[in-house]
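Have a look below at one chain only, the form predicted alone, in structure tokens format.
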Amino acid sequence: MSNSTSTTPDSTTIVEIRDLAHGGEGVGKAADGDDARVWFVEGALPGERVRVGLTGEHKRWLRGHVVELLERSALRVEPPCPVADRCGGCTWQHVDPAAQAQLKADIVANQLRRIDLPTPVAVPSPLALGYRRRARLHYRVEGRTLELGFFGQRSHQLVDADHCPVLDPALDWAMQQLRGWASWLPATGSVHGLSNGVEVVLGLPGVRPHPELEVAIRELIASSSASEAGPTLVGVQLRGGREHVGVGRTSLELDGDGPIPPVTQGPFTFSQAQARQNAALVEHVVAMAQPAERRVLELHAGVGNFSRALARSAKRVWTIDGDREAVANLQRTAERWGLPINVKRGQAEKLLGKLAAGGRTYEVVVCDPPRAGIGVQAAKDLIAVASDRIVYVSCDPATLARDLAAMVGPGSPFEVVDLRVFDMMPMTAEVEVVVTLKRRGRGSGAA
């Protein structure tokens, strides 16, 4: 192969950007020379024809930025933010809001094309700006002045906003008034925060407590309550070194709308980014899961975002996770409601090789894991273990990819029934996926 296009960190190459790539990086080949490398460029959109700085190499690859656009694509749009063109959290303000959740199940459905599947379902998002109701930002603190917001794109330099139009009303308000307290908190760091659109709960670690900050804090909770009209800093959680102190309420309870009871949720545990696309998500699940009146496992349960809804009609939901904090919410949750749930904490995927090995099964299995998925091994012990139904919850289409390979392959004796993509970020290119199986030759039921 000839690499003769120039592609020195100085230059600039013309692209023909054909496909997105995950992660959300526009997929192209370079549109003169005989280079035949694909490119990945940030910022660019199928259809577009680019210039693009260099920033990456490889031998099979290039990686760069838009410098210039030659060619528009009609899903690019104005983004909203003042700074999107250097903040790093939020990569796709430039792409139409109403084009956002059919990408990303394109691009779901390219991961997941070696797999015999169903074509992928779109979830669009009901919101595509004011959603997020979790967050982390960053500070840097010099002298009695703070700054605070993301990291840049493809750097660690934070990007001081005064406003970000993505968060949840409230949480933008109340992550803002960490500037007041900049004389007591170390000289970088980051602020964990929490909104049920009214009340907000934070977290800061590595801040120890300390009198003057405390004081503040309970001003600010005070003043805040005291409003009618604002939102509301209900507590702040801080957490420096051994020390774990909470400064008046540091605790929410979400998503309790309905007959599912709410979780209990702190700044430093994991929930999903908004409410509404999350009572969506959580509806689907246990749809596909049949649960009732069935023994369910429940795989990386987290708080108990599924377990809670999996509990009203199942017979019992036994789950795992390794979060100390996460498992004792949701014991809390189980007891406090009368929901039949067994909680453990550990690790889910030794759990799912012992289980196998002693042939001990569930009818039905949800698995929900972090971005690293569960790797093959515990894929083929998934399928020994539930005998009937699987229900797998990723947020990572290339690691789903190798788990469900393992799990579908030749021989296997679970299919997929159906393949949704929840757009749960609008303006980023994180995603949702839910994938269905279903032992072969059992009653066709529900999808």
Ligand SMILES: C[S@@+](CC[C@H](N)C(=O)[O-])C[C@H]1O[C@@H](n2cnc3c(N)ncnc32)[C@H](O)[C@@H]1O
Second form
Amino acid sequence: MSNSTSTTPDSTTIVEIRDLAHGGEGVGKAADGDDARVWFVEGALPGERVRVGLTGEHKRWLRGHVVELLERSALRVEPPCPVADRCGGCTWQHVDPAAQAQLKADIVANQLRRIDLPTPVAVPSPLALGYRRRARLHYRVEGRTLELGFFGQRSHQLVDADHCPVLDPALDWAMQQLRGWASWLPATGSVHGLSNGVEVVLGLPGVRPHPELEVAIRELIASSSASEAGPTLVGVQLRGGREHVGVGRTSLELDGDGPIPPVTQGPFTFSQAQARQNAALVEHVVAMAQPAERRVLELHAGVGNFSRALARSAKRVWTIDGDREAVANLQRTAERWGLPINVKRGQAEKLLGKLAAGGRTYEVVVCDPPRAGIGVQAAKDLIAVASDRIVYVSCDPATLARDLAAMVGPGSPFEVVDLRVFDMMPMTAEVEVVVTLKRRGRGSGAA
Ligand SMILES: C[S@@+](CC[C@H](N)C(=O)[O-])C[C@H]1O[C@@H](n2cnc3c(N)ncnc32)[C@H](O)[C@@H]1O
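After the form predicted alone, can we look at the form predicted in complex with the ligand?
Shown next: the complete complex, the earlier chain at its head.
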């Protein structure tokens, strides 16, 4: 907290919520009008009047949470999860699932308003619960008891939960098996899990191999694979310092149901959170990129979620990612399926800068950076390197707005031809935005 003013709001403050902030909190002003500062209120929705509890204060804003609901939004529902009021895993359990995609599109539109872009098309999630195939939970061991769950909202307080309704049921089951291994785990730690709907791999950072732990893991692998119904634990990666030991099989094949080859990955590399919505995202990125018979540069390629689909028709795809394991997995996928992909490990912004300085061009550039975005210099380099299309996939509308401002300002050779928000993680305020830019004067429209 900093810069407090003469007014000290307390839990008697009533706030009228008008909008949603980019983190999903309600945005509003105090109803009595005495304090002109903006409130960011966790758990509040536009149109609501709420009594708030103050959690943070700044000279221009105040932060709080709902203490009492005085007027409720029609979009408010009963949270399906019993620990929704405490758990930080989801902050939108109280929002009607049918409305979440459009609310996210509105949040992105607010962020992009300063560069004069229209409200994005909202792509709702096909599933509201049971969708999440990759997650990291935290644990704490006391004696032989292990508590397991996400941290609380804006805290590092563990919220123990014996079931998480947003997790894919196979992943939910596998995570809970950790409770049986309490004797061999450190006092605190985290578990990474990845599921393909039937098979699950787990990753335990900071856990050194222990003969009894390995026996317990192998027994669970054997018993779960022997049972015909239900999920199977196929392996666990133990990462104690530099020691990396795999018990069982520690990678899975994902997203190989259709004509596109699967990716291969373990529990520690990035994957989009939801299989079904990811299939729609990949289809859209390929449709926007128009890679047929073209040279494609793909930054932040990860294990090749977009690469393997782009490479089905592209002349060649050059990929860059900074993660050693993801790069090795993509290399294996390319070799196994004979895909025209050149895989490189490195810092995308740096390598892009070199390509731009060397005058190299690609007809299509796809990027999918982490929350930090690519930054203004790399955004300018993208414009220099792409000769026709850029598809920018973003999970942070604020850094996206900053980067886009450097790409589509007055006099820019590029224009935005398609803007879409995929609801990849319902029950959270997370967004997945896809912006397609096209060089002006090369035919119009997204198709
Ligand atoms: C949001 S993930 C996207 C991965 C992939 N496109 C997908 O859909 O699964 C971001 C990826 O960027 C990589 N990454 C993060 N910072 C990077 C950087 N500065 N240079 C290159 N890769 C980076 C991460 O390793 C990760 O694979």
